[in-house]
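Take a look at this single chain in structure tokens; it is the form predicted on its own.
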Amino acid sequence: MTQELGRAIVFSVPVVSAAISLTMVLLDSARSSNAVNRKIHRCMIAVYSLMVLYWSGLVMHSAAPEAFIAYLPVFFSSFSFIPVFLYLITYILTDIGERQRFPVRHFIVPSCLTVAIFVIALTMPFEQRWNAIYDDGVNLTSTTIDAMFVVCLLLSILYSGLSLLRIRAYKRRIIDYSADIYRMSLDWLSFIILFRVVLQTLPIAGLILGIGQFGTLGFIWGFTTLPAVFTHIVLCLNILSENYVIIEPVAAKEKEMTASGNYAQLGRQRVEKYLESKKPYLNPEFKITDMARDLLSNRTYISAFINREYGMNFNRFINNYRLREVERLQSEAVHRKQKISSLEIVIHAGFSNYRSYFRAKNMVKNDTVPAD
């Protein structure tokens, strides 16, 4: 088996992945009514029919050149698209409340390098082509078609930092809404981020610019093409999941209600009575807006409530109050000598997983530890 021909196959499996992502997110698609996530499987579509596109490029890059040059505006403009769409949805999962609307400026410059990349698939002979992307010289077509790629790999970096950046704001709004510590966390989708451009973006981008390592060491597409897969995967599964928080926006009775002042005024005794009479904290979706309501109040006021009388955010207010029943069970099991997992009392206690449990254990571990 030629070189080209293992790195084909092996370029291949992440369009399988892609496709069979693809397929499931479809299939899910009619399942969802909210609005926010059906917008959000949109994008998922267009995400996944993006990554078959490219990386089919891949494979035709390796195995069938001819057809990789006629595919060429194809490949260049899927590889440009994909790490926009790929932040729209990061843009999407960490609205704070504000929803506004996606910027159309970020779609400006791919849609530059695909106009560019036709025009000169039209224009430009194809030994010229063919010479820019699989012989050495120097040429104007070489240099103009490896901008562009430098370009695209740019964009990719560019809005990957854009993303991680959304992701820690995003963060810094959520743990006063939310107590659900796995499903805000968004772990997952900075993971896919950072792999993305390390694992597979660098590597590929040596190969099409023809750097000698990257197109000599075969072994190298392999620890590329799984984590491509893993991340395929890892995507898909989180979505179809909904393993995200949705920060709804403040609606107009409760910014009249904040503004006049005429919402309920909270007090430590009446906090502490509704939430141990009636264990909303139990259910793993508890939100401040659900406490709001429950207590003829707003957020804003709650959470600067629960801040100034209690020194913590909402989030581990309420796991505060999860970890205390964790240990209630844990005893109530002992005395009557019941066999229940720890997974099982960590579920009845309102944490969504153990994962949750353990961090918000952590959390006060560290809030406990003395100072040097």
Given for the second form:
Amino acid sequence: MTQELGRAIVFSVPVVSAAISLTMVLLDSARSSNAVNRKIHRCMIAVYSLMVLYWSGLVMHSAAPEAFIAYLPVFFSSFSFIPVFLYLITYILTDIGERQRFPVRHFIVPSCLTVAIFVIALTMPFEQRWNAIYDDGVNLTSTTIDAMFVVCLLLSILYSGLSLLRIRAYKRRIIDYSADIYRMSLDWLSFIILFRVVLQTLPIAGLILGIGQFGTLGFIWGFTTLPAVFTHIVLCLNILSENYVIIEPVAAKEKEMTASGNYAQLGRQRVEKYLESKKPYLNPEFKITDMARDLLSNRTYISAFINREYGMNFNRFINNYRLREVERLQSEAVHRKQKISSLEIVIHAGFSNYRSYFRAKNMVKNDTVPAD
Amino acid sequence: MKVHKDRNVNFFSKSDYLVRHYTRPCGREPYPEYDFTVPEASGTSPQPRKNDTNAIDMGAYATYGSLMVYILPICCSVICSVFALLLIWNYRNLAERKLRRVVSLYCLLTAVWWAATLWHAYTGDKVFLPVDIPFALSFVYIPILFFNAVYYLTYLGNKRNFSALNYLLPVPVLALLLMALAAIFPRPEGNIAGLSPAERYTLLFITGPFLRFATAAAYIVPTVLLLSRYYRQTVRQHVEADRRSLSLQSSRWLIVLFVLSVAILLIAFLPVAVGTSRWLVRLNAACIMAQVILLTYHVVRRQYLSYKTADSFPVTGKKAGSGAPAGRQHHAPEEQYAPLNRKKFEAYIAQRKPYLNPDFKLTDMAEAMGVNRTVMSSFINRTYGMNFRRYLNLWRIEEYHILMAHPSKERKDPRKVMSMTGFKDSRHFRRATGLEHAYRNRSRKGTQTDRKP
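Alternate state requested, the form predicted together with the partner chain (shown: the form predicted on its own):
Up next: the whole complex, starting with the chain shown before.
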């Protein structure tokens, strides 16, 4: 009894964290400005609602078994839809400028599972469902439910893999597009996906499939929910602080320009003069599209030009300028005997924060050491 | 107190739940405002046996419910604290970092407060619990931390740092006050005999409802002062910055936050006056959750003016960035001091199309034309008979119609075209077209003049 109560309380922590994140996203959705943002907010609301449903199912499993039996279809369908919606978020964030619609086929398997579990819930008598969940009776219902659970687990592992692949493809593209090291890395997303698979899915599988050992561990349950809470927080935090860069699709005008070859040819001198006189890199959100617009050129051409002429990608190229700016400001401060915090200098030079400055610095360091 | 305990002994032994009934005696009560009753289901049902599933259900569920009233705010505050903590390393200026630290601590202390309340609710009524010292400290420091958070939220740059005296003073002052009180009104030694002086004073502090809320009451005044000064200043800035996106409206939440915090204190204080009620505890929990979430959300979203002060880079920076204030996309043309005329102005608008940028402001325009804001504004007013905003929107609407009429855009989503023409969202677009319609009707009725630029 006490153990069950403790477990119920432990499982309600993720419910609370998901509910808090849901509230924050809802508060935020009033201010979403463009279509992509709105889409992301809608997805986040869906994901967090599903997570609230899912975790409250686990609470019921411990605190109110009868209610859980009635709740079972909702629990299962939320469990099967979560990975798909997470993948959908990844899909939107890692769009490489094509703006494809999310294929509907991804929703087929979870909906089939949902329909199946509703059919079971409506046709099977209560005792049989109770046996399948709480006792170790082996019958048709229990085997179907177990099989469906395994399918759900496989789904979540499969979609994690897909998401990671997409992130990898995105990373290859983004270095030629943006120079904001911190925002473009999407490390947090890969972290969430990996964390979910390793630490969350497996222990809960243990509980539902009735592996005896888990029951005896008692308070260790407390730790299995912490990763879930943590991922809820990290996901919400990064979406709210817009910690991502979405590649804009190539505009029709730009395409036209590329096709007709009607864009300005660049020279080293012109690019350097532009960068040195206007200092566009002081803006942390400076993108290759901004540069293309200012130089009346197109992004493919500029990216190829920088690669060819300077032997580095756009991201590295711009961050080198920023690093130089930091050095210049520092020496100037020393020269004038002014005390300026290094943070202020770093931010003024166009880094979005201290961490991206360090990353840029390390990149240069890693680059030069083997060359020597 | 001893008497009270004896009287309640057999009552408690009836049920070995964590939860017990707590009747309010007529004598002096240590924590009168916390009502520790459980829903009737668990209080009246006999102790459940393991094999009786139904009884377990009822009992477990009811106990769970009553526990959650306390656990929800604790979880909520701790999670919000983690939110603020994870943001500490991603700051844009030092005030922001301090703000996040303070908010994180504030949430954590709120959690401590409720955890201590929970502890009191579910342990026997010993005279002194080890958790009492953090409990007392949370009463002292929650209002101070709140004041500090408001201080950084309303930070407008040119102020002094938050003085550490706010944190250092209260404890000695309160200790002195308590000693004086203890000296003036000596209390019977009976139930506090085995305690060290520190513990004794803590107990005295917690049992006195007026003492407990002393710091809270003392800090309401400076918080109100801060807020009112902030609003006066933002109104001024607001006028100066020509309706910049950070409008006064977006900082209205600060008032809600303040009202919530006062409500929390009042609800915590009310039982002293009107007696305990389960609903008061629930209401208090709800208020705490709302406040903590609201605060954290706005800290995460940077809905305050203070981070803008990052622009105020010292002289070196200004010189270095000459004319490039953090990546403006529209730069001053070469002929900086040429007089402003209509032809040049329209040429600039038509060629550069600055209105395609939704964030384009009057100050940007003035900068591009090499004049100051007032001159720019009065020029537009005089020449076109409308304000800058309406003028820009006219251009945007025209661009929209051109794009929609363009053959290649035939199957285009009007929303996409809208965002391409520089409208922030469809709401702005609808408002602009509606206003234009109204203007046009009015002018047709009145002077019959075409006001199109």
